[in-house]
Amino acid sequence: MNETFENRANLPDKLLKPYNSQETEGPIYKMWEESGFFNPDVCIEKGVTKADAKPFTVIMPPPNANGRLHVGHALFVTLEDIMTRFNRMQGKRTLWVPGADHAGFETQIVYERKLEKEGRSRFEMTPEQLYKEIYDFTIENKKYMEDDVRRLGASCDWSREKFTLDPDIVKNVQQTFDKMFKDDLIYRGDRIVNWCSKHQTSLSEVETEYLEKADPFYYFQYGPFVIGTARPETKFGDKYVVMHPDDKRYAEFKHGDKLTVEWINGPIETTIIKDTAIDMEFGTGVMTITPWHSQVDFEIAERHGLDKEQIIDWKGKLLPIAEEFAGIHISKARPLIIEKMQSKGLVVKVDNDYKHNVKTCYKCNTVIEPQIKDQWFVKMRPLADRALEAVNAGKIKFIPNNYEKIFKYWMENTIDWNISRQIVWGIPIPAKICSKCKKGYSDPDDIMTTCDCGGELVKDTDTFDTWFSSGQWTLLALGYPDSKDVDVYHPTSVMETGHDLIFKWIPRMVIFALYLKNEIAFETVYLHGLVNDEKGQKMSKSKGNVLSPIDLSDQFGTDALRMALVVGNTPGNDLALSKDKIKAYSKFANKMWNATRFVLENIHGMDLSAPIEFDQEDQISIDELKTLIKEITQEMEEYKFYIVSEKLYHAFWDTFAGTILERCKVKITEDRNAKSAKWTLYIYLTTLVKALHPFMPFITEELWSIIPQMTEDKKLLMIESWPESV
């Protein structure tokens, strides 16, 4: 293209005004989306990407559809967009699939809080009514969430967007359940579950948290033994006393011996059980067990075929076995029980400062009550072994690599996974339960009516744990099993997500991809940390330190927010984000804008079709630029965005704007090596604008539309080639 600046009377009008991100970002994103180039099929169709190019695939961790994005979401959108834009510019067949998560339990809790404010309760509604209200609420909020993703510059393929309650997703999740049931990897059974008495549902291990508490620890006289517990309210049905078979202190007692002891509500018969699970060094080395309300006690009872009796109901209140305490919530009953035991002389001593970790619901902090419940469980051991084999074989890389050990630990110490949830908002479990013998059957086609025993089969009302569907997401998001996308884009290239999901989500995606398609889900796992406030404190509404990414974009520009989230933010580590840091990168955007104006003014009259010539001084600068591009290309491929972003910042601000611009301006003014100086300015500007595009897509695209090009084939910057050479 033989365009020179002499053909223009003045610089472009927009460049004569200060950069305005609010005026620029909306129209540019609209232009990107309407171009179709977020879709790799369009890129191939229009010759931007070769049909046989290597695929690069990212599956977006689907944000909850129940509300707006928080600044943590802005980090993952930024990181994944950087990966996507870089690989698209490298000519790869690049696909970033967006999604939205119905977020079963979490969304239902959000809606229950809304109901509480309205003076309503989900327990007063029919399941159908509650589901419809939550659905309407979610779909309305889903639009806001998607708009937020767009505002942050995400170059994802919206034509392929998936919602975790799309009909095809629901169908395929249920088919996976059926397949696993037939493969004897799913079973129905009475086992200990984590029960939240507030929300009336069971939770998996990864949906619980441990909080350190200081509680009294009581020592009671139990016949000839002294036993210890922090939970006297569970002890009404304790009729087994357990000790280690090698504990010489209790050698006179034999396994199976029976004793009558005075207890809370009178004498009971107790049986001696010898089991190696007992820690001889803890307390007195002897304990009674409550198999219905303790995982350890349940396992002991299972080994020895012992009775199990429920003491606490599903709402956290004592059952009739507690006699005079029946119907009282356990939190209120505890001091009353202790008072009675003291009157009977059964309290030996009390340690009032017993510190221990208490399992709680991760959403409401209600203390989890272990309960035995008939639920669906996944046999994790065979699935976990396959995941370990894949990681040990080096098929999956972790960034940072120390998270590989954490992944392995969870797979080596896995327990069977409870996938039943007693909520309406989610994917229904396609199963029937016998009303007579309680046997469970998979029935995705809803055709079974009678059990083998002759009993009536009743439809299971539970829904899946959200992680059961989300675990299949790398496949489901690509249309598994019927879409050709699965064959082209799976395994995916990278799964970028928060480091807290190393034991919640990552393992499940690995096991499901191996189980369903016999291949890894992704080649690389990139884990980011939390985004905290400027003091390093976790953001929360109660602290009043929550930052909205959209508000920050409005104030400083999306590009500035993205740079503040990436520069110096090493994978796996938490980030302290301040408005001052974002403001600094807003100034950097202005520096880029002003520097471009300066360059275009000083290369006035330059013929872009003329041969490139550099004097020695400028050649050194160009060689340094070549070295920089080579370095950052390698670092981009290694996912070292925190390094590249900082290098590019300094290359533009310090080297280019601080040194080269001034030097070249003098040369042009004095007409000394002016051609060399102009080419140096032009090459530096165009190269750095290209390299900065994945990080600051809006301002770089705007500048690219203004800067004259060397060829007539001027394209959107988002589909230009990455500057691998200068």
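Because the structure is a prediction, the values reported are computed rather than measured. Under this definition, the rigid core comprises the largest set of C-alpha atoms superposing within 1.5 Å between the forms. Numbering follows the first chain given and starts at 1. First, how it differs from the form predicted together with the RNA.
Relative to the superposed core, residue 653 shifts its CA atom by less than 2 Å between these two forms. Residue 310 shows a C-alpha shift of 2 Å or greater between these two forms [criterion: core-superposed Cα displacement of 2 Å]. Once you line up the core between these two forms, the Cα of residue 242 ends up 2 Å or more from where it was.
What about the form predicted together with the RNA, after the form predicted alone?
Only a single chain is listed, so you will not see partners or other molecules.
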């Protein structure tokens, strides 16, 4: 009793109280950051890492500079930090590059709302003025996101942080465009885009969503045919009528036949087109086409070389081709058109119960109007072939590996990529367009004035699709092409990101690294799933089930949150995150704290420089520990963090604290000098604390600072070596 009391007197006060994550985590992170060891150059300078050590590189998928982190971010920070810390402890030259994303459209929308509140509008500003304001706004907000990343314990090298609109990034992305233009991999062409008439921009597929809508479906008499449509307002220019070549009902009509039909504004000449795109089962099996405002119609028109006319302008109003309806917004025009058609006796019937999916803007739900627009395109085929070749040669490993198949499918079926966006907040496309013949030129140095045809060249006002720049991110984040970091740290070791990015991001990084540097972008792709709520439902603001990682960290500690995100979370699968699970790991943190208290009380005064002695029973336990370390080291290298974390949890709680500690307690009570027992406790504790460090970096670092060491030069745990398995 007395001795215990005496021993306790030698322990730091904080160890005598329950573990307090809130008091611990802030100072620990500060200490790490001030040590400089997040930077591999510092590790080499201070002799922590050998200069010729193998590099291990992770590029952080840059979070939106303008937002706080959500639990999905917490998952990627945790996984990448585990890899980074593990490899650093293994003595590799370890670099994790943080970043911040300008998040193009997303941020512009946030800023537009702000402008709206202030009674302003982006349409009253010059693009340069708007860009500057959003830039300042974003840079100002960026620190909140960075602080969140710090809170989660990320051991990334802040000195190398990159923002996706840093001037050198902008310059280098524009250089890539120029190179691709000169290599004939970029061309300008007319294509259908998803046009949002509210935001006045085209949108990529991922920026649109489908909403089910019930609309009347009209059947109109069109000469000898009855055609069905849900969009009568597009029908003014319909001078082609299309049917399936095998449709016996219309066998008497031949491809290319012309006939005159009575239509909305009087008689028009129409041409018969036969095309297999027509579904004979749908409607009457006949349709008229509007190539300017429909992807399918556009493709039919391309196949047969048909005329394309714009019917609806960029604001959603009808053009002069609509004659008496010109200038009327399509939403108002529809009933007027139907009224006129009815008066002319052209309406055959109306199906009021027609449900279909309508593409809408994901931000404002405005119905997307397909429009033809002059855009820049990347020729994907030659680039995709190289990517396929690299993956087929086994140069890139996918975790889980079924994503390799998905990747290949995507690369085999890729279509040319539209990289033009009509938003201000992005990297400007360094191009000039001829105002006369519409020909486009790359002009990054802004020196061209006259087109080959003699027309005046004007600056392209569009910006790049965000994936054009983020596709180059493994290189750009390392300072390509000027920094020597590119030579040392590229190809990167792992790209860890969400499985939804298997289409959007992963292939583009593979393509650009091969194109620009003739290297794979990364050796391994690790894809995580979504973090859902405890019932497995997607977190969303409208459901009110969104958990903030920062709140969870306040409540339970970052270490507990990290464990809850990792244990049992297999790659590629979605995770159900419950507060109960996080709470369980905060109890675990306390268990570690209390067990350490017991060990330190009991080994007090033990000579740590004396030879290690184990009796037979303890030797078996030590051997088991070595076996465990061997197993988990291999599993760490295989990225099986979900199993390693669970094994360490049980090794600490059940094996160590539950069994060995109790056994040693008895021995020490019997013999105060029980060396074998004391050494067993010490070795177990220090080994498990080390092994747990990548998962629970804060509490392990804190414990490490309290535990007496065998060697004189006491280091931070983050740069200690990973336990040996021998």
